[in-house]
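Only one chain is included here, represented as structure tokens and corresponding to the form predicted alone.
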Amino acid sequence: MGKLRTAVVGVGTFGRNHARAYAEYERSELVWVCDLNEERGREIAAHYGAQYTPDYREVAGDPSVEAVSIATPDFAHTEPALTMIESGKHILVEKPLATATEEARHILEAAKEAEVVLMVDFHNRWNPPFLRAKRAVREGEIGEPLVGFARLSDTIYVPTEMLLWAGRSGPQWFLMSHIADLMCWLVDKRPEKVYAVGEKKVLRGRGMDTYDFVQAMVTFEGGATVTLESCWVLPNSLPRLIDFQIYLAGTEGRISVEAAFQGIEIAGDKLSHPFVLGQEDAYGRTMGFVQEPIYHFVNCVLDGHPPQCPGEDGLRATAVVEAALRSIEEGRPVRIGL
């Protein structure tokens, strides 16, 4: 069997990633490179011997290409995705699957009528330590799942220097995401409701509407409570980009991560934790947990294997995050809409 030829519609802060790891994998071959910034596109398209172009309908277009990540911005997603499925392509989609649930929902709807493969990358599924939390609560190690908390948070270098389209997302989407499905995964219930409270100040006096936090408690049938908490305004001083953290009691048990800190701290100019899990160089070839769910995705269309992140489980993160919006405009319990 031939190598899956591959595309990567949006080579920012994340879809850089993408084309690396289709470029490596001995499965798969990058032949197109998209993103509206021309510099950078052509600058990664050269690099990894693949062509380049600003129009993600050139990428629809070329009969060739059978799968394509999508890595746009949190908000952009849904326009590229569906192209690419009406050209019959199958497609990675960057969390979250959108950043509203009826979005979500017709991405979904549409990959089942065509029949493509339709996968999410909620990478953190990969992480050594949550894969660990998993088999945990599988194997009843914990026995029934009853409380827990979830915080994934930044520091404000993200959104006000990193991220030049912040503005139009939020810690909501861009990190909550993230954990919602975490939470989701292994508790391993229907969400139900959600209660939320959120706070713009710190950002929206730099100029960007957007949160500056979201705390979400989120119920779950049969009545497993957990917390998640996302925030864009840590301050830079502290020595990691992010504050990574999941607890989860259960009937017999609990399961505590401390994901932010990965075993080794270095001390030069300033006081650093790398993050060293994800993403490392390793005698010529990348790995982690960052390069995974994308060599997954390239194994599911190839072997004609159903991936981990389904588009169902994407369109239920949306569904969360959007109930929490929901319920701190209206000041009450929400249920969310799935």
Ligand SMILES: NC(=O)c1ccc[n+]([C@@H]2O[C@H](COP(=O)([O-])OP(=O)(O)OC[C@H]3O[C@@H](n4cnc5c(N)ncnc54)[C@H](O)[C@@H]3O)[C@@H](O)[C@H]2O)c1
Given for the second form:
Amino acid sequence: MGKLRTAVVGVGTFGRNHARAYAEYERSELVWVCDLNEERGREIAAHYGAQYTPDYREVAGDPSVEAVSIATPDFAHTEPALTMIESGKHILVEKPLATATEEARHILEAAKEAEVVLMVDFHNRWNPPFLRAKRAVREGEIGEPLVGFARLSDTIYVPTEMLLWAGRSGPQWFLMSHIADLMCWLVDKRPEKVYAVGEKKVLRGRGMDTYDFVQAMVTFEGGATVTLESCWVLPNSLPRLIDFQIYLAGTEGRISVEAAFQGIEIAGDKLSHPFVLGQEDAYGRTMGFVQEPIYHFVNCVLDGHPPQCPGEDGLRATAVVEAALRSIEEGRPVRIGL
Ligand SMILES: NC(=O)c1ccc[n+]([C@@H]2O[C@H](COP(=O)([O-])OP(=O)(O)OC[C@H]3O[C@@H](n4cnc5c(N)ncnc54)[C@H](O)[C@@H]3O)[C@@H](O)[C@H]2O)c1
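Starting from the form predicted alone, produce the coordinates for the form predicted together with this ligand.
Starting with the chain above, the whole complex follows.
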């Protein structure tokens, strides 16, 4: 069987991981790199010996391309995703699948109709502590999940310096979509309703109409309830970009994960807690949970297996976050539109 011919649309901070994974994996090759930023796109294309285009329709029009990653900003997944599906490409979409439930549903239905693989890159499902947590739930170590908490937050560096488009997203899409998926995956019941609060102060003062934080209480079918919290204004004096914890208590036990501290602290000019999981091994090859879901996607396409994070799961996370936003606006609990 030949190598899967792939492309990446959007090669910024995260999309370049997709380009690297396709180029390094023995079962795939990177054929196109597409990015509106010509300098960035050309540089990455040249690095991996791929072709460059600023227009994703050119990728869609190449019949030799079989699978495409979409890693454009949160609000800009839908159009390239639908264009690729219409051209018969299998797609791996960065989280969140879309920033509106209706759009996510549209992508899902189009993929079903075209019979292409649609996977959403919820890479934390490959993150070792969460894999172990999932096993604990599956094997009954904590009984039936009852009540939980998940926090994924960033320092203010992320919306103000790292992302150019933070004003068109928010902690609820960039961060909460991850923990909405994680907790739905762990609890493994249908999320039914959300009551959420949020505040716009600090980032609004910096000219961005986006939430500083969103906190959302999600109740699942059968009564289990988890609180999701994402904040985008933590101080830059923290030794790492993120805070990431989960807690899940069940009828017979509980799980607690501290996922931000990865076991190493460096005190140089500044105190830092570098990311080491999902980075490089001793030989300069990528390893860990950043590229594993990308390899999984390649395997699913080549071997005809359904992906572990199918479009339905992307739709679910988008619906939870969208309901949280409506709950904030309406000041009351809201049913999740699934
Ligand atoms: N940064 C992270 O740590 C991280 C982690 C996981 C997932 N993600 C997800 O990955 C996606 C991208 O985030 P990012 O941080 O890499 O953003 P980014 O701004 O660094 O990169 C986005 C890239 O997409 C390009 N782009 C925008 N519209 C385009 C279009 N129509 N056609 C081609 N290129 C286009 C931009 O020029 C840019 O290079 C988001 O959905 C984000 O939630 C990011």
